[in-house]
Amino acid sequence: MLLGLPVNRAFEHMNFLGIIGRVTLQFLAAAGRLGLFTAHAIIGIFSPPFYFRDLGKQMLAIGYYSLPVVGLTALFTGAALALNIYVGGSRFNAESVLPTIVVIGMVRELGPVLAGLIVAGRVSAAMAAELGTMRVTEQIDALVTLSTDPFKYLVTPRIVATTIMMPFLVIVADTIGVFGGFVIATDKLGFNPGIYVEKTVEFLEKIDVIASLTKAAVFGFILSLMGCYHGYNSKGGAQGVGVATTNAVVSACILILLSDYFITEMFFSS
């Protein structure tokens, strides 16, 4: 007997209560890690050296190319947002909302989480495989060789044009949501439309743009940041880069959600 419980039984509170504690040791020292590799993001953006030629060739990769996917997503969900609202709207004779709607929805959620979950998607992907590559070749030791930081070289440029390119994806995506929802508005269930186009301006608020723009540069700070830190900290070969990517993404998607709330809790919980 031990403390009144059976020998097996103590041990088997114990061993829960080992694996508890593991557990979150080990989420505590990745929370340091991500935080320390993010505190070196931060400090590197505004200390020398500056790639100039490396930060415009992110931004357009990042910017230029995810242009489209951004525009068709954002241009179906406008259209599908305005058809459901219609719908919903008509069993309480309130399809006059619809334009409202249709706007504020697009503006200060679906756009930007939308963009960002997009972009997470093409974006964070691409850096976690890239850099994991780049370190399991040894090509990143090989920078230092040559007196190169490569967390400057590699990580800051592509946090930089992330941040920076993410609101002009995001006023792209709204712009084309309220499009595609003022399309299926006047065409196909019969709005006026100098009329939707006048709700429209009259309830779009300068917050809600404030917000949304808000939203988008902290959703490519994340997005990039967590592209950047699993494959800079990748780790047994193919595969290594294979479960760098896949957590790039999870982690990223996890985080745009997380802070899209709080976001919102700061500029509309009043």
Contents of the next structure:
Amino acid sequence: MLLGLPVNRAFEHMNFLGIIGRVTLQFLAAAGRLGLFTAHAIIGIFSPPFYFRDLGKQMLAIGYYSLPVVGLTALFTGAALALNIYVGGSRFNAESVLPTIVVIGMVRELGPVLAGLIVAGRVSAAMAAELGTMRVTEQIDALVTLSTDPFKYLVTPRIVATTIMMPFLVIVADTIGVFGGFVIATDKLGFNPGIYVEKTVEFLEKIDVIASLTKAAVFGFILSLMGCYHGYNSKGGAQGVGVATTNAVVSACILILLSDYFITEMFFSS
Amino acid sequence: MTETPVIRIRDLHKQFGSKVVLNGVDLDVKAGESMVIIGGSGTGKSVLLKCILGILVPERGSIEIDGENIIGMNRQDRKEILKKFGMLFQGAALFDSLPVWENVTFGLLAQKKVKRSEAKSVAIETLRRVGLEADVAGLNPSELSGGMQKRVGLARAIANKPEIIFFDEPTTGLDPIMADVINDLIVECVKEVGATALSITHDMASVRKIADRVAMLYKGKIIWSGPCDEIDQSDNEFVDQFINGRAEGPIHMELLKA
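Moving on from the form predicted alone, kindly provide the form predicted in complex with its partner chain as a structure.
Once more the chain from above appears, this time first in line as the rest of the complex follows.
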């Protein structure tokens, strides 16, 4: 007998507890590493040297080149949202709420979340793959031998650029999304364009826009942090880079959805 | 009075998990000499270089550069020490997002030793020293052959006129003629810059061409070191087996036991 149980059962228990303990320790170690990486990234934003040329390149790559995919996603989402609300609202003779729900839905929720997820798929993956390849081909070690802090040179410009550009992308997504709803409502559902615009402007509040932009900046920080963290710490060869890329996109998407809830709660719970 | 070695390593230990890679390395590299470390794959040669550069942190021991222990040194002081170094990586490790001229002058630009407007002409001059034409400067690394990439990597390593240059497997993956060209360039450039060189390789043709002194790393320790021209009379069965590339011998027997 061991721990009041037959020996084989006692070992099974201990094995199970061992697994829990090991997983907990691994989780805490990973959280600690991510915490240090985040702190390093935030300190890096405010301490020289500043790589403005690389910041500009990243802003162009992240912001400008994401515009087509973000714009298209927002356009079709706004249009589909308008159709759904019209169909749902007509059951209660409430079709007139369409402009209000489209604008609030797009600005508060769909614009930032969809832009965040789309940019996570595009940018986090690219960052993880690029930094991961640089790691496995010793380019990051080469930076050290050339008196350059690889973290400041590679990670900081990417995080700053994404955090700055995401609010601009979300403004575009919100605007195009609302426009998509407007086109469907006026062209297909018989809404008066003047009244549609009037209702959209009337019900859109300042707090909606502030929440939207706050979400955008937070999502930008999260998705670039995940891309850089997984790429910078990737191990092994091509397989390691592949794993880093997958982990970057999955963790960025989960954290975006999680933080979306908390930011919404912070702004609108009352 | 004995001269202080440029690089002095004592009792260096490094392990990854339970795998001991460096197990008490002692090594001196004197000013102006070309030291080559030989040893089989996985014996810790690259780990030793990375420990000296601060990319890996050893568990125990000391590494002195010009008499100054660099282990535990703060970031700023380490950055100053690193300005003395240049390195040619095994796969060249060129930055593929930058054209060749920016790769060559990356260190100079980072240390603000040249203006951006002058950097391209400095890069072209440095490329000429490694036998490359000016039109290579505008190409991307992916457009170069393996030999050309090594030469650009060498140009990057010497552009800053470093006091110490590391060569990590400089001839790996090259045909014998290109390997000899790279060896000649290494000898020429090291002499021209007046640097101290530390190389790691298992290419004996390269060793005989570039080394003043040779040290053999085996099971995490330096088991033999001496002048290059004495390597054939080392009286060390591990060294004999390695330099003659024999399958039979103590190294193979150890592998079989494991």
